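A single chain, nothing else alongside it, follows as structure tokens in the form predicted alone.
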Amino acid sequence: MRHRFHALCPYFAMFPESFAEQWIARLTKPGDVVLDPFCGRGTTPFQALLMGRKAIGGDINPVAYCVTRAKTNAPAPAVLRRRITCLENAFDSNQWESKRRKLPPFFRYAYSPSTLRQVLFVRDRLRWRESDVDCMLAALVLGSLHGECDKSSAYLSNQMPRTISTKPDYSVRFWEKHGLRSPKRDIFALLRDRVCFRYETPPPDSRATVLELDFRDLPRRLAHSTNGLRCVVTSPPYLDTTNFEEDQWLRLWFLGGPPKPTYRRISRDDRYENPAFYWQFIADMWRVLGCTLALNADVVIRLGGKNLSSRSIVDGLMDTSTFARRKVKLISSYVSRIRGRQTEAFRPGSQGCRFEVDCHFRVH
């Protein structure tokens, strides 16, 4: 049975757990440390824990940090239920009406008034960076904050994709054109339901180290944790494919950000958006890995991008590996076509990433 934590929060540009599982099984043994410096929704760290390994994950995106930490440091469900009850008892709908009215028009279309008042309250009360319990509850909200409400009652919003937050103006026009109205949901009942559903498969007993940081800071943060670090399974941002601040703006708002899409507010490193600088970005990744990995470490990288050939990806990874200042050997590479691309659901006919390349390297 697939562990239900894997799909805790749908995420754009995510790889399946089977990818992480096959490489972790092939390259590590129980007790080994597995690193993902671009952990996204935490697939690699969580799968590593399920397989009896130790795990380290890092990401600059607060959504990624919250979801990964929740999955890999899960509190007991009974504690979550008590916290939900405490929140529900403390909620006074009237106190949140004025704040609801001050939000941009998008929010009045996206959520029913009663639901939005509850969302505002929970957003204010959850201390998700300080508490594992609140972190899990925040991650559960993030997974239900928007989605296909016509298909499932597990989503709080009007009709939206579940993987990304569509732009405010586009969303309002879409809802008006199709006469769509936001569903009335009770966030406390939904949280109880999500706890019951996700914990149907028990979480692993061990915990991962999860860091909210620019990947270039990893050597400093892991200075005393790298002796046994012999495996990396990761997927860096693809060239000109997605921008997390834009695509995850609504989830970022729930975690304390502004009520609109932002650009370079969280990260000023935009090199993965620009073909002229992309390989400098990847070179920095190799520099970081060269500083953190133990001898004879394995590095598995899944990479894609617009207007890149499979050959140019392999060559680019090999050329930039010199920045590791270690001997790096390509063990294998494999090209796969992307089928059922997520972008087709909300950007029909888009010319996005059509294939991915998996490369296995050994760093001596």
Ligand SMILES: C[S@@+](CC[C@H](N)C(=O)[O-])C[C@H]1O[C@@H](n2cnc3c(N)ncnc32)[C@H](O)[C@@H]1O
Second form
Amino acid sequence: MRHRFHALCPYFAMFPESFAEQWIARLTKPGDVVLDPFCGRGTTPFQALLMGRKAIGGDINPVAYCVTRAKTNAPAPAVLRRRITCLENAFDSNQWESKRRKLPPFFRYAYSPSTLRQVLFVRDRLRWRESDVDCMLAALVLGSLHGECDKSSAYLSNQMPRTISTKPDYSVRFWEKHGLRSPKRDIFALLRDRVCFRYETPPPDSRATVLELDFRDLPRRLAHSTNGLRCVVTSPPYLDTTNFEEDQWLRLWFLGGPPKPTYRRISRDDRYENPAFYWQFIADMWRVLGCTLALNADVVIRLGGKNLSSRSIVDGLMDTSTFARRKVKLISSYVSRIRGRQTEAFRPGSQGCRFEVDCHFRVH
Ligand SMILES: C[S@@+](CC[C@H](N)C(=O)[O-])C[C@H]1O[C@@H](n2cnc3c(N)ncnc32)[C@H](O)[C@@H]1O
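Please could you give me the other form, the form predicted in complex with this ligand, since above is the form predicted alone?
Then the entire complex follows, led off by the chain already shown.
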């Protein structure tokens, strides 16, 4: 059975666990350390733990940090249930009505009044950066915050995609045009149900190191724990394919952000949106790996991008690898077509990204 934590919260441009599993099995043995400096929803670190490896994950996006940390530092379900009951007992619906009314119109279309009061309360109370218990509860809410409510009662919102948060004005127009109403959900009952569902597969015994950071800070943050770091399985941002801040604005709001899409608030580094600067971004990745990895380390990179040929991806990775200031050898590369086309599904007419390239390098 697939581990139920894998799909705890969807993430745009995520890779499947089979990708991480295959490379971790091929390149490491139990006890080895696996790093993903752009960990997104945390598939590499979580899969590494499941396979008895040690794991380090980093990402600049608070959504990625929260979800990865929840999966790889999971508290016992009994503790989660106790915390849910505590929250439920402390909830006073009346106290949240004025806050609910002050939110932009999007929220009133997206959530029923009683659900939104609960969401506001839970958002205010969860100390997800300080506590593993609250981090898991926050990640479970993130996974249920929006989605196809006509298909599943596990979503709190009116009809929305589950992978990305659609923009407020577009969403309101869509709901009005189709006469769609927000469902009435009880967040505490939903959280109990989600705990039951996700913990049907037991969490791994060991825990990962998860860092909320710009990858360029990795050498400083990992200064004491890089010994023996011989395997990286990662997927940096694809060229001009998605803006992680805009596409996850609603989840970022739940984690304490403003109630609207924002740009360059989390990271000013927008080089992955621009063909002129993209390879400088990737060169920085190599610079970081060059001073972080042990001798003879393996680096597996899955990469795609709008208007990039597979050849230019492989060449771009090889050319920029000189910035590692180490001998870097390409061992293999493999091109695959993207099935499912997430971009097209949620942005009709979008060019999206049609294929990805998997490259395996050895860093001497
Ligand atoms: C292609 S996604 C990785 C998806 C991941 N493999 C998964 O399965 O969910 C690229 C990730 O890089 C992160 N990112 C973008 N700029 C970053 C930076 N400067 N430092 C660290 N992470 C960054 C994004 O937040 C995003 O999560």
